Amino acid sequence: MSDLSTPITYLPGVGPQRAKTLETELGITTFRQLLYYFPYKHIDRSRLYYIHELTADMPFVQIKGEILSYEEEGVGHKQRLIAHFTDGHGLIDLVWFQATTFKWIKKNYPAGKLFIVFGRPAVFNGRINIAHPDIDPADTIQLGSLGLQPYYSTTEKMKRRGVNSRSLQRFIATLFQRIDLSLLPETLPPDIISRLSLVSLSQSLHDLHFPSSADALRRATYRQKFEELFFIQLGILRYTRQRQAEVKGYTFSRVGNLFNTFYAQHLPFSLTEAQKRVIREMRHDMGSGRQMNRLLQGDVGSGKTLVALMTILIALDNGFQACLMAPTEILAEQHFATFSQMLGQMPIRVELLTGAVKGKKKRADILGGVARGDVHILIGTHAVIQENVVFHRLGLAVIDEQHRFGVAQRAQLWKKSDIPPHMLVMTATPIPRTLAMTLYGDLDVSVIDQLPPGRKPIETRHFWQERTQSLYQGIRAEINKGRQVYIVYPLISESEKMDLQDLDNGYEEYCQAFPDLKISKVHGRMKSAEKDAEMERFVRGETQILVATTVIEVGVNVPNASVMVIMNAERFGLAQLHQLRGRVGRGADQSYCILVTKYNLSSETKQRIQIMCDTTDGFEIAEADLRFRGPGDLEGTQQSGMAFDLHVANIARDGQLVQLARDIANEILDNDPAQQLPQYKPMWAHLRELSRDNINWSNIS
């Protein structure tokens, strides 16, 4: 049996050039990596169709015939190569769009030779065609032996170099001839395999590529999904238990005068039961002698900032400093203003440290105060983790909108104290439970699931772009009540490629529609000072309408704003729409979110718009967003330190399996905390092997 660590170049049929292509395009360098490069689909290729049978609603079809002739049409990015193909019973067009491949295609698929063509039929200008089909010489394929055929993801560069899905299929078939899968050591404990009725590792690896039946593929997929999710959870939980045992935390043993004075005299409104519960959870963590590592989730407007401030006061009561790090200067300034206002005349020095804080004397005064302990709370952006910021006694670090920060930036805060400070990371982007268990599996999670009293749910309505006058009337009615309005666009300037309403044109339209009103404009290309000045005008009520891009998504608090109009809402994801909607509804008055779209929408887009109109529950929206977009596309997950790849499992669809994997991983850690029991030795060895493949479990969150 060949060693699975053998370089891929030594596999017959690959060679140095193809090995280089596999490495640069897919990251495959060894037999093992090729073995674990699973197909994205299997299709039954035992049947041929006649061209006259084809319709545009068929998924994938296979036809046999010859190319009659080629012709090229169009110019620039619309250039295409068309092959006229016949099977003697009808005609069909085969179409390619990458001009750089046209010469290669004509050479390799000459007219007059019999080919088997595979692809998805479509209709263009009343004619059936297949774009970018798979083509094989007819004499190289035996249809009866094909059955369920694997299809592998490849890149255009690979195809130009002669490495397509069929090539990968051949390489993997050769690999199975070179290795004896039965000698592959099992990675899961026997009792788990038996309990879940799992097929063996060797059987699952074979059947994921070349299944004998649909049922064999299903069983192989289930085994591999469980394995992937199980080792992720085992790694996270083992690291978490180890960190909890080794990393001590400052013990905040008392709730003192500052907390009690604030609670009795400065509380802006009564705490909800959810806020009280979360504060108790954090107080317990910080009094345990272990480092608190907690994720605070709460929908927009749920009162996370107040909870963070009261947690900070516990740190101050125990003789420690605290810092709050925010992703933008606007948000940091808003936190500074909120803290200063809430604390009033209490004997607490709060300072702001951002790039906008100018003057050597001012910065030196702040840094000196932090180093001496005179500054009790430091609020800032990335500036707070710079080397010249030295704390006297940092006991608590709060990170707001944590998905905006990378792992390394958050880790810098650990180094600001002799013992790592307690960590509280906050997000207003609700994270589905299954994703939180995976991306933030080593964090304890607190959820504020109630809105403060007096808040009315935001009413969301869907408008077509054609109903402009009706939209203007609604905006005018709210402004006549003394309210303010946000208008959000996806683009700053007009785009030739996208038929979207842009901010520049939209700003002009609103100036014409409301000539008697003052209107602000804010977008990401503006200088910070200019942008902040326009925002401040809106915050102070000097302008009634703010036309903006998504720069206002996070952190703007204008209680008097009661309408959020989102233009081209079909261009935004659910999570982003929900974030934008949360900019209104911050006062006691009824607020509205208007989703404006073009008339022709896909069925999925209609579902997304309907979900927004039906619910204001952030977690329900996040679950739907996860289903629509998958975990890799969700805002924040790319920066979260997701240190592993899922080959088969899908967190969006496999939530129950995530929970099962986590429960079993916890059981094993309870049974074998020292990792010494013989029945688990292969499992621990495999986890160590995964760790050597650069999976750093401390980077999960």
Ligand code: ADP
The other form holds:
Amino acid sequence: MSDLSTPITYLPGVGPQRAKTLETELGITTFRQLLYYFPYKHIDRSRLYYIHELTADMPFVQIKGEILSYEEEGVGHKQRLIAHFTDGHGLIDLVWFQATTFKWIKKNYPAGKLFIVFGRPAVFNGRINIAHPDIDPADTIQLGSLGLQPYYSTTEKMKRRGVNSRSLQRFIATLFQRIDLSLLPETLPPDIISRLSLVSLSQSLHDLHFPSSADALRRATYRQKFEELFFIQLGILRYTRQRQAEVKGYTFSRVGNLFNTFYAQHLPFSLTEAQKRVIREMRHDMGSGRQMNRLLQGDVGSGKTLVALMTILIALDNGFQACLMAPTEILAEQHFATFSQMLGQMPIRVELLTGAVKGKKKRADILGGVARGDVHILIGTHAVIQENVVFHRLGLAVIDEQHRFGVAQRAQLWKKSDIPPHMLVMTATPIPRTLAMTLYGDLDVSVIDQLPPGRKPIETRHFWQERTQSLYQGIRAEINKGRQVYIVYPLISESEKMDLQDLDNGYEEYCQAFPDLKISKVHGRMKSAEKDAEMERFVRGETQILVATTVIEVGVNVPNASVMVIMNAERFGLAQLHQLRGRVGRGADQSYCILVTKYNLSSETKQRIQIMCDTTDGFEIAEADLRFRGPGDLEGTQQSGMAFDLHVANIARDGQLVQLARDIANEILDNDPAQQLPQYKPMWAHLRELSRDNINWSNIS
Ligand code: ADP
Ligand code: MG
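Could you output the structure for the form predicted in complex with the named molecule, given that the previous block was the form predicted alone?
In what comes next, the whole complex appears, and the chain from above leads the way.
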């Protein structure tokens, strides 16, 4: 048996040229990597279908019959060749779109000859057709011998160098002759294997490539998915437990005067049940003697600020200071205003520290107060974690809108005292549970799943960009009612000239359409002071329309704004649209979100816009987003500092399996906390190997 670390060049049939291609294109250099290069699909070529059995949701099918006649339709890029095909049980159209190939097709697939046609059925104009099918003469194909064929992804470059899916299939078949899979050590413990009726590692590796049946493929896939998700969870949970054992936390045993006084006398409204629940959860954490590490998720407008404020009061009641960090100066100032107002009647000193707080004396005064402990709550931007800020006794750090705060910045807060402060991270970007379990698996998660009463759901409408007049009318009507309006343009990167041009043109257009109104313009390339001044004008109601890029996305609260117009909405992702929409609907009035797009939209974009029009539920939107984009792109994923390699599992689709993997990992950690039990030894060894290869646990917040 060959060692799995053997370089791929030693595999018969590969050779130095192809080995180079495999390395540069797929990163495959060893037998092991080739073994783990799984096909992205299998196609059942053992079975023939009848045309009358076909439906548009079938993946791939084979039918056997003859072409009756050809027909060409359309002109220009709509040109297509249609073959009317029958198997004696029904009729179907085969369609090609590349005009240059039409002649070749007609010559090679003459009418009247028996063929096997292979492809994916689709519905067009109410009829089923197959576009660009594979066609073979019926007498050259032996059906029974084909079975489930693996298909491997390849790149254009590979194909040009003669390495295609078929070649990979051949290489792997050769690999199976060279290695004895049964000698491969099992990675999962025997009790888990038997309890979940999993196939062995070697069996699953074989069957993922060359399954003998659909059932064998299903079982192999299940085992591999479980394995991938399980080791991620095992790693996260082991790390979390270890940290909990080593890191102590301050014990906040008292819910004292400040909290109770505020609750009884100054709370401007009654808390929602969800707010009460999450405050209880945090009280419990902070009283446990362990360091709290909690992620608070709540849709925009769900009232996270108030929850933060009351949690902070618990810290103060126990003789500690607290800080609240926001990603932008505007947000920090807003929080400062809210806190100052709500706590105005109480003996609490709140200070604001941002880059905009100028004057040596003023800063020295704040810093001195923080160091002595007379500043109880420090609110700010990342300025609050800079080196020169020394707290007397920091007990709780709250981070708002977490996705703008990197892991490194969070870690810096930890260093502010011997015992790290309790951490509360708040985010309005809802993360589906299964993803949170993986990305933030070491954080406890609280969810505010309820909006304060009396809110009218925001009405969302879709406009084509040509219909400017009715859009202007709508805007005018709201402004006549005394409301304010946001107009947002996409700015993918701050250096995109074209986008800025759009914004400038848009601003000009609105100035012309509403000559009697005052209009602000804000984008990320403006100087920070200039930008803030312009924002402030809008916040104070001096301007009625704010034309902006997504700089307004996070947190800004202007309750009087009732319309959010999003231009070129097709260019935004779902999560971002939802965030933007959350800027309105903060007062009691009916608010509107207008998604303006061009006329020609891809079907995926249409679905995205439709979802936005159909629901305001952030979690529903997040789930949809995950389905559309996959977890890799999701906001926050990058900053999570967590790299994990999923070959087969998919966090969006395998949610239940994530939960199962987590439960079992927890169970094992309960049973074998010292990592000593003989039946788990190979599993721990495998985890260590994986951590070395691709998961850097120390990076996780
Ligand atoms: P977010 O979760 O988006 O940060 P905020 O904390 O800014 O939401 O709250 C949005 C608005 O709802 C604020 O004006 C706040 O005062 C108000 N609010 C918060 N909690 C309640 C409640 N229980 N009842 C009524 N209004 C509330
Ligand atoms: Mg907020």
